[in-house]
Structure formats: C-alpha cells, structure tokens
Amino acid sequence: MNRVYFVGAGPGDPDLITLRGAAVLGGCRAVFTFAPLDQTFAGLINGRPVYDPYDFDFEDLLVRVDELLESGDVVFLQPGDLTFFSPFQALIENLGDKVEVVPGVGSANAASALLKRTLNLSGVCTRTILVSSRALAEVPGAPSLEELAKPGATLLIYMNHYPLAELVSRLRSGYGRNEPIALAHRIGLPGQKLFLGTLDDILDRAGDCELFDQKGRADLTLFIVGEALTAKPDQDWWDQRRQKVRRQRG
C-alpha cells in the first residue's frame, strides 16, 4: 500500500533533513510543500510534481492525495516537524493508517546550534517555553506574553505578530529588567541573519532588517529571550555531575 509521509524539513536547509526523510522524499510520487522549501529542496525533489497545500480546500486536498496515492507515495514536506505549530494534524487524522510521520530538526534546535547555547542552562534557567504570541493574543483566557516573560524563563517566540518595538516593550514589562535577546531570521535559508543583543539595544542592532511581511507578520523569525543566552555556566557543575556518574557506575 502506498503511503503519505509527513517529513520534517528542519528550518529549510536540506543538509538538516534526516536520512529517513531524504530517502522518503527521493522515492515519492509527488510533494506538497510551501515556499521556499520547494526551492531549497529542489535537488531532493528532483523534478517531481510539487503542490502548495493551501491551493486546495480540505476536502479537495484529501481527494487529490488519494488520486496521487494510486501511483506512488506522497510526501508533505513541512517546516520543522509535526511537534509544534503544525497545520497538518487534522489532515493526518483523516488519512489514518495511510500516514507515517518522519520527524525533523525543529527551528529551536537549529537556533540553539547556531547560537552554540543550551537554552535551559542549569542554575540559570528553570524552564524553557515555546509559545506563539499570535496564539496567546487570539485565545481568550490565555496567559499574556508579559505573564510568561519572567526571570528564570527562556522564551522561544514563534509567529510573532507584534512590531519589534512593541514586542520588546512587552518583554521588558514582563521580565522587569534588561534581558538578552536573539533574533534568528530565516534559519537555514538564503538570507539567514542572527541578531544578538539585549532588550535595550536590539532595535538598533536589528536595524532595517525586513523581519515582517507586508501584513505585519514576522517573516520566518524565531525570537529567543532569556538569561541563558549569555550567562556563564558553573564549571563546578561538570565535576559534580562526573562524580555522581562515577558513583552510579560503582
């Protein structure tokens, strides 16, 4: 039986797709994906038909997938993977046993690697929170961004919809101090930029970078805020951990 694969494309760099994902993509009949993944993965797609899922309403999309399945496997090449903020859950449930999900490298992982920082630093950060500012604003009763932005928390903000100056003001109000911030723009894609600074100076550091599209939405930018970005790790922790492991090994 032919199958529908939902393949995590990482942040968009074909070097960050898993071996399993590349193999599935290389053997499929057709691909559903969004720009710019159709371009960055052109070498692996290798001339197969490419469709934008949003060109179909839901029922028509199901019909088209079933038609394509008659002659081979179908791949949905998705940014990151299914783990956070994926639009494909309803589609997966409707396709049922025909589906296999192939995990990918998420944007948070790629950003952490780019920064060369762990985002939940022992002794500094007690929690790492992945959140969409847009979702918080749209859902009645959800906590505000200011309520989540507290000392000891690293925030990873997806799909930010606030102008940068307003976002910084809200974060400053929540944290109550000048906190480190990183803007990872178009990670793994052409035009990648990384801005590092603090809530006091990030507006100047980001300058005129086009972080937002014409509708005011953040254009593939992950915002990371928290002390873990710059705090010096406690070197004594390593030896304490080493001694504990040695005792456990006997």
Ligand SMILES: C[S@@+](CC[C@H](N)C(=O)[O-])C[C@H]1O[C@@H](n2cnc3c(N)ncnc32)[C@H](O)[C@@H]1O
Given for the second form:
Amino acid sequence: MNRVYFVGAGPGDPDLITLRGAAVLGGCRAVFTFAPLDQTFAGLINGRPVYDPYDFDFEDLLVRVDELLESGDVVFLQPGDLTFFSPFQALIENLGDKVEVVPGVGSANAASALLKRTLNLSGVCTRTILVSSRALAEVPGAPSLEELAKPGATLLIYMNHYPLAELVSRLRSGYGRNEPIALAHRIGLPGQKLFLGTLDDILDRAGDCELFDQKGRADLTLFIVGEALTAKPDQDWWDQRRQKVRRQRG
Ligand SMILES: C[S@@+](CC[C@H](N)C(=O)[O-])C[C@H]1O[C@@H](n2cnc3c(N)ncnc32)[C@H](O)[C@@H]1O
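Taking the form predicted alone as the starting point, write out the structure of the form predicted in complex with the named molecule.
Now the complete complex, all chains and molecules, led by this one.
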C-alpha cells in the first residue's frame, strides 16, 4: 500500500532532515510543502511535483492525495515536525492507516543548538512553556502572555503576531523585571539572524530585523525569554547528579 508521509523537515536547512525523512522524500511520487522549504529542499525533491497544500480546500486536498497515492507515496514536508503547532492534524486523522509520521528537528531544538543553551536550566528554570501569542489572544479564557511570563519560566513564543515593542512591553509587565531574550530568526535558512539581549535593550539590538513578511504575516522567528538563556550553571550540580547516578547503579 502506498503511504502518506508527514516528514519533519527541520528548520529549513536540508542537512537537518533525518536520514529516514530524506529516504522517504527521495522515493516519493509527489510533495506537498510551502516556501521556503520548496526552495531549500529542491535538491532532495529533485523535480518531483510540488503542491502547496493551502491551494486546496480540505475535501479537495483529500481527493488529490488519494489520486496521487494510486501511483506512489506522497510526502507532506512540514516545518520542524508534527510535535508543535502543525496544521496537519485533521488531515492525519482523515487519512488514518495510510499515514506515517517521520519526526524532525523542531525550531525549538534548532534554536537551542544555535544558542548552545539547554532551555530548562536546572536550578534556574522550573518550567518551559511553548506558546503561540496569536492562539493565546484568540482563545477566550486562555491565560494572557503576561500571566505566563513569570520568573522561573522560560517562554518559547511561536508565531508572534505583536510588533516587537508591544511584545517586549507585555513580557516586561508579566515578568515584572528585566529578563534575557533571544530572537532566533530564520534558523537554518538564508538570512538567519540571532539577536541576544534583554527586555531593556532588545529593541535597539534587533531594530532592523524584519519580523513580519510583506503581507504582514509573522515571519519565521522563535522568541525565547527567561533566565535560562544566560544564568551561570551550578557546577556542583554535576557532581551531585553523578553521585546520585552512581548510587542508583549500585
Ligand atoms: C506553524 S509553526 C510550526 C512549528 C514547527 N512545527 C516546529 O516545531 O518548528 C511556525 C512557527 O515556528 C517557528 N519556526 C519555524 N521554523 C522556524 C525557523 N526556521 N526559524 C525560526 N522560527 C521558526 C516560528 O515561530 C514560526 O512562526
């Protein structure tokens, strides 16, 4: 039976797809994806037909996928992977047993690598919260960004829809103090930029960064806020952990 693969592309750099993802992409009949992945993965797509899933309404998309399945496997190449904020869940439910999901490097993983920081530094951070500012603002009864932005929390903000000055002001009011912030813009893509600063100076540091595309939609930027970004790790923690591990091993 031919299959529909939902392949995690990673942040955009084709070197960051998994071996399984690359193999599936290399053997498929057609690819559904969108910019910029259609360009950065052009080598692996290698001339196969590429469709933008947003060119189809839901029913037509299912019909088109079924037609393509008659002559081979179909790949949905998605940013990061399915784990967070994927638009494809309803499609996956509908396609049922035909689906296989191939994990990938999420933008959170890629940002952590770029920063060379673990995002829940022990002893500093008690929680890491992944949010979409837009979803918080749209869903009645959801906590506000200000309510989630508290000392001890690392916030990962996807799909930010606020101008940077407004985002910073909301975070300042939530944390109630200055906090480190990083803007990881277009990770693994042409134009990649990483801005590091604090809520007090990030506007000056990132002033010229284009966070919204020409249509006013949030461009590819992941915002990371919280002490875990800069706090000095406690070196004693390593020895305490090592002792514990050795006790457990007997
Ligand atoms: C619809 S979500 C998809 C997230 C994806 N499933 C993941 O885990 O990376 C799109 C948001 O992910 C973040 N994102 C995805 N790719 C990115 C990249 N290459 N650089 C920076 N942020 C990225 C941005 O916050 C963007 O608004």
